[in-house]
Amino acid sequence: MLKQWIETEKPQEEALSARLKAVREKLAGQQMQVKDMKLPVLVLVEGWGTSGKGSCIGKIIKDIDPRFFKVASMEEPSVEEQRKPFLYRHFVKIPEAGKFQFLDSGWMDELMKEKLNHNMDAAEYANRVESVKRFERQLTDNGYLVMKFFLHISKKEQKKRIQNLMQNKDAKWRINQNDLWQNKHYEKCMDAYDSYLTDTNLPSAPWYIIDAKSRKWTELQILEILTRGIDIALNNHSLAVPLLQNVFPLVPMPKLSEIPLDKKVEEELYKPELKRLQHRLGELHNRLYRKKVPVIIAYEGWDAAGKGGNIKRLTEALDPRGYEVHPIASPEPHEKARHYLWRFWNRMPKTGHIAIFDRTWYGRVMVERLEGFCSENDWMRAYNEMNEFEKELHDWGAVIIKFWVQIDKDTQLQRFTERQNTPEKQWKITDEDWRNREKWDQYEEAINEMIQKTSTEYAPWYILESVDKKYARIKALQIVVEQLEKALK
């Protein structure tokens, strides 16, 4: 793609200045439309070292109200970021609805450095490219405008800029070893960039190659392409997105009505088995930390099914410095204004740590689906998006354990009534719980579909029969211990 690029003829100075004035005014007017239509705009500026990425962004944002944009310069990943999934530090930068986010370099720059420094093999590189394509497609499917620019200069032009900066004692700090290496190995870098740009040139998020020899001409090209993109996105903002077929292998799962709930554990067996399993889990937790294996344990289930007590028996066995429990409620306004997975990306554990979710991203296909908090197209698309999300975590090396805590309708009524009549437990029962109970059959249908479509081989669902809470606790501990032992072999 880069090798086949044909340079666009630069206009004469007078015409260039006139077009630049007009397009700056257009962007200034568009920002209110972006705000009113709640369109999130992510602008990624990549390119050769010394191609002027930072200064170009600085010129573009002059015509945008500073309340409506953020700029991030994506430096080398920190030690903390290196202990998170590859996409973590990029996903958490996505803008709120109605705002702009400009990135001075991003996932392309990070991936290219890894490849050119031979820090990954061909298979890992291919997986990363697929991750990037899924990431960008998920953003555009969820209403984001993703504009990707590559600032292109020749080897000769880059060398000239490096020399000029090196001769200026106040500017030489802007040249780093990567810029020098890049110019020395320009052809090798060109091959890598060309391959990456071709592989990630998506219909919904295409690459725009910018002639960056002239600063003013660079600004004009980007602004004209950006404003056109905003116009198209505003016109298409309400269109439904095509649904993708699931490509991940699924584990056959029973319907909830087919699961026998008469399983129980006797009291005299419960306590010694609980103690044994908790002791073993504590040992495994130490090994997880030493081997830097991340663990994600996700709990979903009926109200009053016993999720809290189940989680408590897990955490009793863990070093409190190495885990965190995330109780997930309705999204806060700043969370609701972003991609629905954003708040979960923000809660991912470091390597060697455990994240336990009390309610999860699956709210998208349960409560959000049934209460009308998202469109039909949104929740139908979410099954594949959540499978992709978990695949990303699995490829990172995470152990993913998903529990559905199952009870019957009569047991729930009994527990609701007990909570209502016990003063110290009344905080556990709300009007919303009673309203959700009225929709039991609708929820059961949605849950069955969720489990069938998202129980993948790398992140299957485990059903915890919880009419007898003790049985469910022992089963959960057994599964966690078994999966951690398997991962640590």
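Between two forms, the rigid core is the largest collection of C-alphas that superpose within 1.5 Å. Numbering follows the first chain given and starts at 1. Nothing here was measured: the structure is a model prediction, and the numbers come from that model. What changes on going to the form predicted together with a further copy of the same chain:
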Second form
Number of protein chains: 2
Amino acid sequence: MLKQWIETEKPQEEALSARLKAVREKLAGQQMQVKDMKLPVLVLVEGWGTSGKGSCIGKIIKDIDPRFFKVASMEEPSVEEQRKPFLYRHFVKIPEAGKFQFLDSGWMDELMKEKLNHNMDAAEYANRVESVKRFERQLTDNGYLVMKFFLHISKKEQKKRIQNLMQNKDAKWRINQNDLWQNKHYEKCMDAYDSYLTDTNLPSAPWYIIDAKSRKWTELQILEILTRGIDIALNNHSLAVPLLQNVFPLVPMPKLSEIPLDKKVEEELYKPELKRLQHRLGELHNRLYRKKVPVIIAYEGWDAAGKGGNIKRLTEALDPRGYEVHPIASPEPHEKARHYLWRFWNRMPKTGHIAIFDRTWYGRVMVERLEGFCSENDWMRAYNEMNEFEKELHDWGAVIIKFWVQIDKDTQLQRFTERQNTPEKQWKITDEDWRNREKWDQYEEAINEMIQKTSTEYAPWYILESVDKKYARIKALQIVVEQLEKALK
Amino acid sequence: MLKQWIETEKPQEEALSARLKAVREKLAGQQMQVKDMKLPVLVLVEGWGTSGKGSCIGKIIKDIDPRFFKVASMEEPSVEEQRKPFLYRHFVKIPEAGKFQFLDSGWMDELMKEKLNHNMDAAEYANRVESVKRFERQLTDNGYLVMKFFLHISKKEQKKRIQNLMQNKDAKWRINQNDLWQNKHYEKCMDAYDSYLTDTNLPSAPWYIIDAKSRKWTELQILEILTRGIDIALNNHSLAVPLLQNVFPLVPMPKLSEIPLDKKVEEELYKPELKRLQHRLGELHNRLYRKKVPVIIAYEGWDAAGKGGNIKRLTEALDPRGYEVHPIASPEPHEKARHYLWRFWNRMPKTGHIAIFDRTWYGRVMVERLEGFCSENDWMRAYNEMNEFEKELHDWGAVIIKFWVQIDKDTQLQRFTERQNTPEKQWKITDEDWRNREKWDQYEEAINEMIQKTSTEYAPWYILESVDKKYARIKALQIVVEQLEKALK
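Next, report the structure of the form predicted together with a further copy of the same chain; the form predicted on its own has already been given.
Below is the whole assembly, all chains and molecules, this chain first.
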């Protein structure tokens, strides 16, 4: 793409000013529509060093109400960020519905630096490009407007700018080693950028190469393309998108109705076995902390199935500095305003840490599906989105363990009634629980579909038969111990 | 994609039959919606030899009214087709709005064979993949539903099927050399298919890999995915899509108002110069015929600018067996029902032939734009679509010459009045001409934009100043001669 591109003809000063004035007014008007229509707008500005990315963003935001936008500059990943998955620090920056997020370079810049400076091999590069494409497609599929700009200047122009900055004592600090390196290896960088732009030029999120030879002209080009993109996105309200086929390796799973629930653990065996497994888990926790293996344990299950007690038996064995439990309730307004996976990306553990989720992203295909909190296209698409999400975590090196805590309908009734009749347990039971119970059959169908479609080899579901809660606890501990041993081998 | 894929679990016979029955009924119902909503549906079935592509299509169409679908099998390109651009024989097969077109393999198959059998080099392959992506994106951008299936079987299964066919005297003819070759080089083919599927897995037209181990199961998978795709497309009626930036090299062009129109040819020089140029053109026509260079000459211009007489001076010099003039009027219903470039793809010359277009695909950004025959998103997108279209023709080896025949408003009035007052010329002037004339300024703006945005290095516009028609004729001949000489060098 970059190689085919040719320099633009900059309009005359007068025409340029007139067009700038017109497009700034247009953007000022659009921001209210963006807010009303709840459109999230992500503006990614990539480009050569000294091409003026930052100052250009600085000008564009002048015409937007400060309540409606945020700006983030890509820094070198912090020590903390280096311990998170590749996409983490980008995903957490996506805007809320109705707001703009400007990024002064982002995942392209990060990937290009890694490729150019560390000679990333072809397979790893291809893998990263697939991650990026999935990331961007997940955003546009979910109604995000993703505008990607690449600010382009020639080798000569870049050299001139670097020299000018160097001669200016006050501006010298703005040149970094990377700019110098880039200019010296301009052709090599050009090759890498050109491939990347071509590889990630998605129909739903195309690249726009901007002629950055003059600041005003740069601003005008971006504003005109951005406002046009906003027009199109506002027009395409509530779009349905093609459902992708699963390409991840699935493991066959039984239906819930086929699972025998009479499994029990002998009372006298329970305590010693619990102690033994917890002790082993404690040791493993220590080792995975040192080896920096991240672990994600996800719990889903029927109301009153015993998730809480089960999680407790795990955490009892863990060093509190190395794990976190995330109880997941209905999303907060700022969470609801973003991609539904955002709040989970935000809760990703660092390498060496364990994150336990009490309810998870699978709410999308259970409660959100059944209560109509999202469209059919949304939840049908979600199976693949979750497999992609977990693939990303798996590729990062995470151990992913997903538990479905299973009981039958009678057992649930018995436990509900007991809760209702026991004053100190009454807080645990709500009207919603009873309402959900009425939809048992629909839930069962949805859960079966979820388990069939998202039990991947790298992140399978494990069923915990929990009519005997003790049995379920021992089984959970066994599975966690087993999986951690495998990962640490 | 193919490598990550794993075998599916085929449902039990009873469940399979029930699902087949349900989805067939669904499709039977959908065909009427497809018709009413004027949705064009392109179903591309690719896959391994002996995977059952043809028989699968045969079953699917049983439930569609024969008026609503067509089936085409990809054959080896005919001698005629080999003399057309790569995309020609695929583009001409796209369905009408409201109808289904099933393709028993298509451009993937063709490209894969070329790559595997003729060791196409990496650059050429990359070029072809870009062509394919543009082609598919142009279809989906213009409201086509493009469903792409790849029927997958294992090496062992393929071998078994080939052996079974060989043992059956009546079926033996169905095995071709390519199937045998494929099976022998299964891994090599797998690599090529996997890359292709990954490279062309567009968000707007994703690939679906179908487990083709059993016929009924294959049919069910395709039908379920197809009917879901139709649902989504029906929901996304009148979608606007992002406008791509131009990445083709443009040549700077003047505005119409900047062009002096006082150019003249001396009366006594006209005849001899005309004869000389026509003679030279005749010679060149002969040579390009032998060298198999295709030539496309496109005429646009104001009403009464003198296009007809200009074209006549060209054709006088040409051997009638080697050229065709295509007068372009409003599209016929069957043309209107397809992608607007379809009727031009259909009129592409063979190599060695000249096609002259009296009005062209640029109607999209002139009359269709101004009369509202297409949406704003449609015509704004068209500049890039035309640059892509002409790039495709250029890459194929065509010489592309585009003329804008220019006069001023007064000259037009004079010629209109003369036509009106001369009985034998009255047929040449209609009410529509007068109506268009009233929109002169809007047309001028649209034409300026068109000329600026579509004058590429490989297919630039040439302005023919035609207040003196003779001057314009000589200039046209000079340009054609010059360009053909350049191409034949």
